[in-house]
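A single chain, nothing else alongside it, follows as structure tokens in the form predicted alone.
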Amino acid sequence: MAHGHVELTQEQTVIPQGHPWRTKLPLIAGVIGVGGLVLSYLAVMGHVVEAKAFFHSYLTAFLFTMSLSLGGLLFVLIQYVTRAGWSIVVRRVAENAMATLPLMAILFIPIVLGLHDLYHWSHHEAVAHDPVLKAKAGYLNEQFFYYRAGGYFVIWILLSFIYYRGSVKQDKSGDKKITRRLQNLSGPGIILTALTLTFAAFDWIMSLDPHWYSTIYGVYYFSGSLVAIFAFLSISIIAMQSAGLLEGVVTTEHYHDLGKLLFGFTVFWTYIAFSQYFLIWYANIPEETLWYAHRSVGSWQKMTTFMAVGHFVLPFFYFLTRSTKRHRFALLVGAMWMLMMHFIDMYWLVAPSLHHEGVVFGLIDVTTLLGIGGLFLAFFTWNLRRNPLVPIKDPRLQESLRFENF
């Protein structure tokens, strides 16, 4: 740990007036987002794509973007519960990512509207003639689905509001009690977030195939969300520093830790993915193996192989060295790759429920991703303008500014 007090200037902690990140970037992202959703809507209305294809593509893009918002919330909660000092200078970026959760609640509305196109269990006649669906009807029914989804968003938005409001309030007051209060709340907050995220994964992804189940499925989505947020934080902060922001605030030492976390949770995701597959494989129970059978035929088999190599083997050796995690461009390339692989992972989870024979990736998959992703980035960059880019009066800010890896 280096010694000495580090003073931050206003130029280091705010986006200057007239800066592209204050003026142009939110507008450009917003236009792309609205444009992507409008094009997607026109494609459905013009019968260029079927409604089922649109809703499956929309769900894929939503789950990918939602993982960034939830990943931001998880990152913030973890930093408070562990009393981490190194992460203070990057925490505000994660706080702005989690602050997009109200937007994600609004963007969930099309999924509600497309319930019958997405979920087989939502058809009463299907339930009536299927003993498995009939047995699960107490949980898998429309009304309870809506109540659960509403409950998830209420909890997530409430937690994000408490932590975001507390963090920016401390920027003005410098009250150390705020940190202690948020630290005390972080334990229950993580439990609530983990439980609701788990059941959201069951409801929104696993129930696409209601005959199949996996108790580890929520952890799978949880681990993917953390991979996504560490990649997103790395990309965002490198981009900000390339634009002249956060100079002298985020250093090589912080990039090193972000790289280590990205590497670690890539391995954790692989452990969860392999554990799920291996247990189902050696048990060889038909109702469990069917889900993997859909992903082991035609071009889905090639994508499954690509996932194993691209989501684990390549990044494992790439991030293994210390130099990769400490070099900004190398970290940027690796983080962008992992974010791309995370999207492919979401596509691999959702699309086979519609396209059983093989991969069918079309323009609608691009427009929905641009639509939801663009609005997310617009809201995220708009939030960045409202408050300092770092928690300027956090009691552990100096520890973070002087942080060194050994």
Partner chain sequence: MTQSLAEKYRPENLEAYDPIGGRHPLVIGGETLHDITELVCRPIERKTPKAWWAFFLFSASLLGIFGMSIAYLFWEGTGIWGLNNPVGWGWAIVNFVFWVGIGHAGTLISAILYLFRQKWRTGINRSAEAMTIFAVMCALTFPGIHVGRVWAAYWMFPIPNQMGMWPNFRSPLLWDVFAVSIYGTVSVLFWFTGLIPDLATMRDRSKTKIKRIAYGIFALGWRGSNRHWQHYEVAYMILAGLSTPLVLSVHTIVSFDFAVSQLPGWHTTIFPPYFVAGAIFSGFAMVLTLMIVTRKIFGLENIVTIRHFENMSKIILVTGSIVGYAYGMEFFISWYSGNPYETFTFVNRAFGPYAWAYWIMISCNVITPQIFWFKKARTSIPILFVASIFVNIGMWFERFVITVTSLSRDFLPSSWDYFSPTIWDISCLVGSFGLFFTMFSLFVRFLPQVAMAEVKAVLPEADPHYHPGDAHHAEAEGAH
Contents of the next structure:
Amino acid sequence: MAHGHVELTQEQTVIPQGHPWRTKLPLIAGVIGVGGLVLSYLAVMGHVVEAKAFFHSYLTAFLFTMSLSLGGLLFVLIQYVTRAGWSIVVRRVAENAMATLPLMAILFIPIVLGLHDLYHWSHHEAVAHDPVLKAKAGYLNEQFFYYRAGGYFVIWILLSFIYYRGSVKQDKSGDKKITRRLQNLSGPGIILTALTLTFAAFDWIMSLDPHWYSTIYGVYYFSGSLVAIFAFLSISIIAMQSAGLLEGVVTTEHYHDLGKLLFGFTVFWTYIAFSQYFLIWYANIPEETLWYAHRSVGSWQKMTTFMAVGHFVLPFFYFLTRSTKRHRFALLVGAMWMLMMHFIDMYWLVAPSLHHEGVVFGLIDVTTLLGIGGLFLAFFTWNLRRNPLVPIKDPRLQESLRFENF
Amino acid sequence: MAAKNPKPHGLLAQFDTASAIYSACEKIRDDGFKYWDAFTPFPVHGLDKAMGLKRSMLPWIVLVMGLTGASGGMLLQWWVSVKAYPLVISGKPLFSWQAYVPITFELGVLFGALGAVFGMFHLCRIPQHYSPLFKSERFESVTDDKFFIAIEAEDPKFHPEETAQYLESLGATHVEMVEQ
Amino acid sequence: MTQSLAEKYRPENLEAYDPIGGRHPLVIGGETLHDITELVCRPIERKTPKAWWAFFLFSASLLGIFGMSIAYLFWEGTGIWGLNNPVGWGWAIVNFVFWVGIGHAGTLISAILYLFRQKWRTGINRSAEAMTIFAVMCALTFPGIHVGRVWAAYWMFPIPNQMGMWPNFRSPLLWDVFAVSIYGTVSVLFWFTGLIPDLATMRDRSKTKIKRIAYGIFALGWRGSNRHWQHYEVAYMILAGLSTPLVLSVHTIVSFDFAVSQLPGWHTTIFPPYFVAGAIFSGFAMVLTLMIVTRKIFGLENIVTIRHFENMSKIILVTGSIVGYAYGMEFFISWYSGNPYETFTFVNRAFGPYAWAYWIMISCNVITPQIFWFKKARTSIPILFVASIFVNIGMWFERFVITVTSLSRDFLPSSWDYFSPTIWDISCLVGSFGLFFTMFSLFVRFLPQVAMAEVKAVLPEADPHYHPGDAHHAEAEGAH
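Alt. form predicted together with its partner chain, vs. the form predicted alone above:
Full complex below, order starting with the chain above.
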């Protein structure tokens, strides 16, 4: 363990004036974001793309970006509940990811507008003739859907606000009582987040196929979000260090841990994904297998195989060695690959309910992703400038700075 | 059995703290000794580097064993279910790779674990129930709370009196000669 | 005024100790390296205490009951149990899953807490790993004895035979055979590897030649060579890295016994992580129960501290919550699915003939762990002891509720029937505890129940950069 007190300078903890991350990056990201959304809108208005296709692409991009925001919230809560010491230097970055939740709430509105195009259970005439859908109409109806979504966002925004504000307040006061309070709240916070995330996954993704159900579905989206946040943290911190920020603050030791956790949660995702698939395959009950049947038709089968290889086999062997996780560029490449695979995972969850015969990847998928992703990045980087890049007076900061891995 | 004045095994020096043995090891490494070792009641953090040891190759042994186990498991199940004793079970294909995953995985882990343990035994050359060092009574405390360094007579830089003085200068609280 | 470590870590001074910004010390009372050796070895070396004899003889008599029950079972057949049509799976599989689950905590403590750098595991991992091995032994007896035609048990293994017959690799029951026996094997390997340095300690302290040879043989000539420690540490980390997915996969495969079926209440995708969480839940409760007792009897309070118990109770709270989450998901989706058989199953569990078992399960598994939100409960030995026993009772009932309610009332009402245990079901369960406690009492009598080398390695003085009076280091190495 490195010893002695590590003193941080102003340059290490704040984005300097005139730095591109302070000025240019939020602007560029914002322009791409707005541009992407405008282009998508125009494509629909100009009948280049069907409204249905637009809403499905939008939902995919939204779910992908949402998993980053929620992943940030989950990361912060988990670090508090486990009283972790290694992660203090990266926590502020995750806090800024979760600070985008209010933006995501606004970006949810198009999904509300596209409800009819997305969700079969909102087609009242069809539901009236379908006993299964009629039985669950008490849950799957527009009103309750809106109230639930509102509830989820209220809880997430409230939690993220409490944690962000507490952390930032501690930058000035160094008050240990804040840590104590946030630790005590993190247990109930995780339970609340787990439940709301689960039902959000049920509502927004699982109900795309309203006859189908899976008790593990919430855990599936949860596992994907954790893969996403660890990939995102790795990428953004490596990018920040390349731009001269956080120098000497985040070290190889921290990257090693981020890499380990990325590896671990990739394996966890695989475990959940395989469990769900395997049990449904084995029992072979048609009302369950239909979901996988949709994903083994035509080119969907190719994508499914590609996910098995790209989301598990390759990253498993790639991240296995110690040296990969400790090498910045290797970690960057691996993390970018995982983030891409996570997007493909979201696409694979959503798109088969629109394109039944095969993969139809269009420009609209790109513009919606750029749109929502760009706005997310803009908000994220804009938040980064407002506060120090690390919680400078966190009581466990020294432990984090001196941290040494196995 | 022992010849008269047999060549000694080496010098055994006792140290009382982890930090003492750590700094001693760094110096011995830097001074170019080859046939020597440190003995501690528990693994001391960073001592491998202080001794200049190369990374262990155990992980590679484990990887090979693990892959062997996993592929062997898949092969066994394929052969049994497709060639040796094909049965149609609830309409599942003869080669139901999905169903073969659990045992494949388990056998991979088993062989990996066997590789780790027996690979470690091999790399350490244990069991090795005899060592000249066991002749020293003081050495019994190596599994309790004391630390030792042994420089073997085989080392080109070894000299009975000079090396003993050298060890004392490094902070050893006691130095003794150990017979073969 | 600089306090000495011994002063600082005295139990009375700990309340004032600030856990934020520093960490709780792992070993209290200022114990030195030598103190650790003495504390752990002394109970094994002195004369056998009377309490041990009482416990051992009691356990051995339960083991005798187990032996008698098994003998009668082999003689008469599985009809002596309460199994009927439709409940063809009864207490045997419930006990099997129960014991496998308990075993999982040992591996979690050894392997997963190691990977998460939780140094506090060193006080409890030896006992927990031993507990795993004995739990797996208990678990494996049930599939072994329940086959009916015991002389045909070798059919389970893929060995060439005169009939040219091979086992069915598509059956989860066969995956169990592999998974649980491999789990037992790897657990023994891991436990033994950890024991080697401590066996060397026992060898070097032995006063009689017999003891020296006995411990010495198994110590394999270990002498603390750092060249050996290097490979040893790598092997240990690899074993931890292998055991982690192993423990997750074993109880997942056990859950597959139920989940690959088509039975409502059994076939549900959340079973794998739900079973794993439940296993850790019950396992930690059993570790708590055992360690509360042994720590008192063997005077290990400074090594297995109240902080250890607090951390364990937090893990019990987390895993209990995951189990509660799974209950909630099953319940919600059983309605959401619109499948009347699914919905019926869950209503039947709560209000049907087995409602009594269901509500025992809920109060023990969901309600009881909630007290651990309160620090007072987490640090009170009586509450910890009682709660841990309730948790294990609850987890036995959970497996019972899952197995029996779904079988006793499935698709066709004319096939419904009620299962009641016979005296032989009960004697086998009680007897398995006899096996478990007999093995455990032998363990504490002859082997060091704390991993001495590992505990020593997390003392502040084990750090080569440690200087007495260096506050930062003492605090940085610690439990939460």
